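Take a look at this single chain in structure tokens; it is the form predicted on its own.
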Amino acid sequence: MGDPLFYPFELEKYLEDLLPDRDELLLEMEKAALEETIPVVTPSVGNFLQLLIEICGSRSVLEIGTAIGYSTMYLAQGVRKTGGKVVTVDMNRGRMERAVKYLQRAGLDGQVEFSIENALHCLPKISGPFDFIFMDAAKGEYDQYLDLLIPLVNDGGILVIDNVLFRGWVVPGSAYDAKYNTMVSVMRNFLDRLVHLPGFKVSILPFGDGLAIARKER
């Protein structure tokens, strides 16, 4: 699913096997994402996002990067427990329409507000704050997203960012094709900025393709 992982596939498979059984709809979405090379989070990451929302009691949730709604499904399941709502943004109309249908089939569309728009254009117009924000969009624009998202994080709220380890290539000494030099440099600089972000406590988790968890101090 999505990009290759930077740790053994066997470990990811083992972690996946430890998760609760996923329903047929999630499995169908995973199959579609794999066959069509649509980047979605791993089941372990999806499960973690839902767990975080439930632990924190997050009610207002914003997602940047819907794709076909796989991560949205986990976010929506989380807010169904907390009595909240998810606002999800993606500019790809075809994928967003598929996401809407999947969420409808799951009976979760009532928990989600779908916005088909370029996130860089719509974020300045979105009124927050949000208890929980999940960012999984164009990696080259992460710095721009961060500038727009920081004011939208509620005090005590959480910002989760996917793909921050970029297949592990951000690690100094990693071997990768030279065509990725610019993107690796961009991600390294982004991580350096993120971990020094004033007013936030940050932790980087090395699973999936790397998750950054940033909590805004009260």
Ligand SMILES: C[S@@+](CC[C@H](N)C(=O)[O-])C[C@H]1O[C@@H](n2cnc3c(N)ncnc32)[C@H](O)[C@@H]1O
Contents of the next structure:
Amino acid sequence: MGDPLFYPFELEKYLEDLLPDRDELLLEMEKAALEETIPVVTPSVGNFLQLLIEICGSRSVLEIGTAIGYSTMYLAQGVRKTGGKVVTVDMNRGRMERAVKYLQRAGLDGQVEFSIENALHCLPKISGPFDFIFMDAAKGEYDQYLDLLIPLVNDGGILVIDNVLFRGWVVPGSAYDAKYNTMVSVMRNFLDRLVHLPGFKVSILPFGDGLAIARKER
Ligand SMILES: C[S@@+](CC[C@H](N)C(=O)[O-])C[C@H]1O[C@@H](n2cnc3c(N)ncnc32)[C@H](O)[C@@H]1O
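Next up, the form predicted in complex with the named molecule. The previous block was the form predicted on its own.
So here's everything in the complex, that chain up top.
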């Protein structure tokens, strides 16, 4: 058997090296996230989110799971080009306050509405629809978010979901610690549901920690 670690760090590092240089603020956020083990998207995923918003011309963007605002920076850069807005939700007040400060320092806070709430409570009340939704909060709640987010995706809009390959451990035959058994099977079941979701076309991209893109058909 080969390397038990499926998560392709070398590939991710190489993709990162191919990106344009990131500014000091993004590098500072990456350092903080790494030091405090706050799981944020990889730079190549952030770059992709921004590009996708620009390609699709998405104007109304919703993010579930802000943390300190690293992915929000890329989403906000995207909507700055399309003339749109990002609504970002996280229930951790301390992290959200840091996100607000980072976005202010980047001059991007005008593009973003920050909501300190539990997504499971606020999503049923939120006014949509959205052209682009990025789902990146608690993996164990992905099924519940999906139920609440399906009606919030605009016709032709897209739902992007992070961590769907869960370090590659969802791949049958991969080796991982037994303590992750439940989470691996939760994610496998979630992916199985997602790829069969009526009214959506889905593609899974194996970079970062695995990104799913689901487009609601018009
Ligand atoms: C993986 S981090 C988000 C990382 C961020 N998207 C980035 O890439 O920079 C997940 C975040 O989701 C938040 N979270 C978890 N469950 C939540 C819920 N039910 N409602 C709102 N936020 C939640 C956590 O507080 C955490 O900050």
